[in-house]
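Coming up is one lone chain in structure tokens, specifically the form predicted on its own.
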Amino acid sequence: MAHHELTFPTDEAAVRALEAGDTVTIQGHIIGIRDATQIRIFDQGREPPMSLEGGALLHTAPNVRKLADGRYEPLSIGTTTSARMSRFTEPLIRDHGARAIMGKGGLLPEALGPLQEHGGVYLAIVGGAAALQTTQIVEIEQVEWEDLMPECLWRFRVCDFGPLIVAMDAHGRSLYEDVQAEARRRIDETLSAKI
């Protein structure tokens, strides 16, 4: 296992260098995205109003305050469970060039194939870390589709965002599947010892 510092947007080679179990700290920019945003893009056929190319996408619906000048101030930039958004993984990476998806709890196993084929990773965030994450957001630089508030498209400038765990990599490995396999092994071992 290794630690990596990546600046996003980035390229496919950078994420293919990551292995499940590695940790990552992000510099540069991340894009906030959530259910309503992805439904608009993929189910309603709307082109996103900002580029996702090379992006690190955070599953979030942040708590913000609108300032007098129209900008937004971050109050709490947390994350949400990712599994329900698994179906968007392939088109995000294949069609829009996203390179990392971030959230809690992992994507469903069917997301592993697209991550491997098109060069993407899932970076896990520890649940309940919104207070820390918010301090790592330097500025909210762009907000699109405000009618979806708070599930808009957000462009955040970040500094030392993380550390995040590479939970699903571009080589077909998932820490979630590893944990499930180990749990099954231990259950079988325990049950067979009682016979």
Given for the second form:
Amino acid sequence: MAHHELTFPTDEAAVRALEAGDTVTIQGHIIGIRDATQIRIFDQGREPPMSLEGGALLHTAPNVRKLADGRYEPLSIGTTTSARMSRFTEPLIRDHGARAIMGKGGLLPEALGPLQEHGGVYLAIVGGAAALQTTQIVEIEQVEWEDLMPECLWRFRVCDFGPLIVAMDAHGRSLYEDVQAEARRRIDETLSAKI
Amino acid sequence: MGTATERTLRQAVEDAAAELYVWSLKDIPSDLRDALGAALERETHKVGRRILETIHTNVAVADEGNRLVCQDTGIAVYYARVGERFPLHPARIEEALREGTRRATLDHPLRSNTVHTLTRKPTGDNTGHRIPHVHWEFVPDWDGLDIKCVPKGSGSENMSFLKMLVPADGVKAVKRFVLDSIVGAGGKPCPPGIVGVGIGGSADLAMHLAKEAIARPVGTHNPDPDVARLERELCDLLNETGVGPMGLGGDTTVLSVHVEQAHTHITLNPVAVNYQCWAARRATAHVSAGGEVAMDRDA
Ligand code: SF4
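Take the protein just shown as the form predicted on its own and give its structure as the form predicted in complex with its partner chain.
The next block holds the full complex; its first chain is the one shown before.
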């Protein structure tokens, strides 16, 4: 269980080096994305107006305030449940070169194949820890598709973003699956006898 | 509208609701802080510890910066205990709670989450048809009002489960259902939190009771000793599953299990589970018949 400091955007080799159970802190830039953003890219076939190449994508719907000069100030930026966006994993990594998907609760197990094949990881954030995460976002540098507010495409500059846990790695391993399998085994083997 | 007393009271309730909603989102109760602290002390799993430490840091950052603990402002759920002699009708109390919610949302501003269920059109102010929802309790021989605000996030509310079990399968089936539900929920409801369980009544009452259960302070027990025993047993069983903080493994899957029960039909055995995440936000105001308001973070 190693700790890694990564600067994003990054390359395939950097995420392939991560193992399930490792922790990660991110420097550089991350991209905010959510259901509506991905529906526009993949179901409506629109080219994203910002490059996702090498990117770390965060499942989020930020609460922001618009400043007089048109820029946005973060009020509370947290993370949403990822499972319902699982189907976008393959095209995000294969066609757009994204390297990390960040959210809470995990992607569905079928995302493990694409993560392994095309070189990507799922990093679990501490869900609900928005107060902390908001302070780790130094600046909202770019906002595209403002009509989808708050599900726009966001580019954040971050400092010490994390901790994140490598929950699904590029080697086919998912901590969620391991934990679920172990919990089911415990229920069947010991706990069901106690109830 | 109404007498001077009614107008004063209505305003007091509205102001209290507005304050409760924002306050509960920023400053979590002592019992919850203690339970999260105890969880960190107990936790032996490395990833689990890291997550619990981060939750602590997050709470401290929210305290220092007067920030929202979590970004999900949820759906404001209110629990109103109305004394039989409180001089404002519940219809007006409900109106004041709605107005307070709306005002807090627009003034702070808070993220609005409410949409029409079919068209998904947002209302923009965290109110809507039948929202916020108010749970009522009427108290004889009393002239006060207690309002508790419990903003409930969607990550945990989506992890709600109901099953109409067979009476012959008894409490064993209840326990199994709770275990399967919480293990199946995994990391989605931001564990470790409070598991609310409603047993008995009818389908609607069971879920209503589960929702009441999550609004109790962490570690309180049902006054019925048999039900309290079930709470402790379920808490131990759930923590033995190893699901852990954020569903990534560890000793702490839940902070507490609260069970509420009602009598039921001879051929019914309903069980409902309502999950409340670690950010189990909650704040109360006590309103006197004269309109004095005392805020209480820990009730
Ligand atoms: S489940 Fe709770 S802690 Fe997690 S994001 Fe939702 S409201 Fe916040």
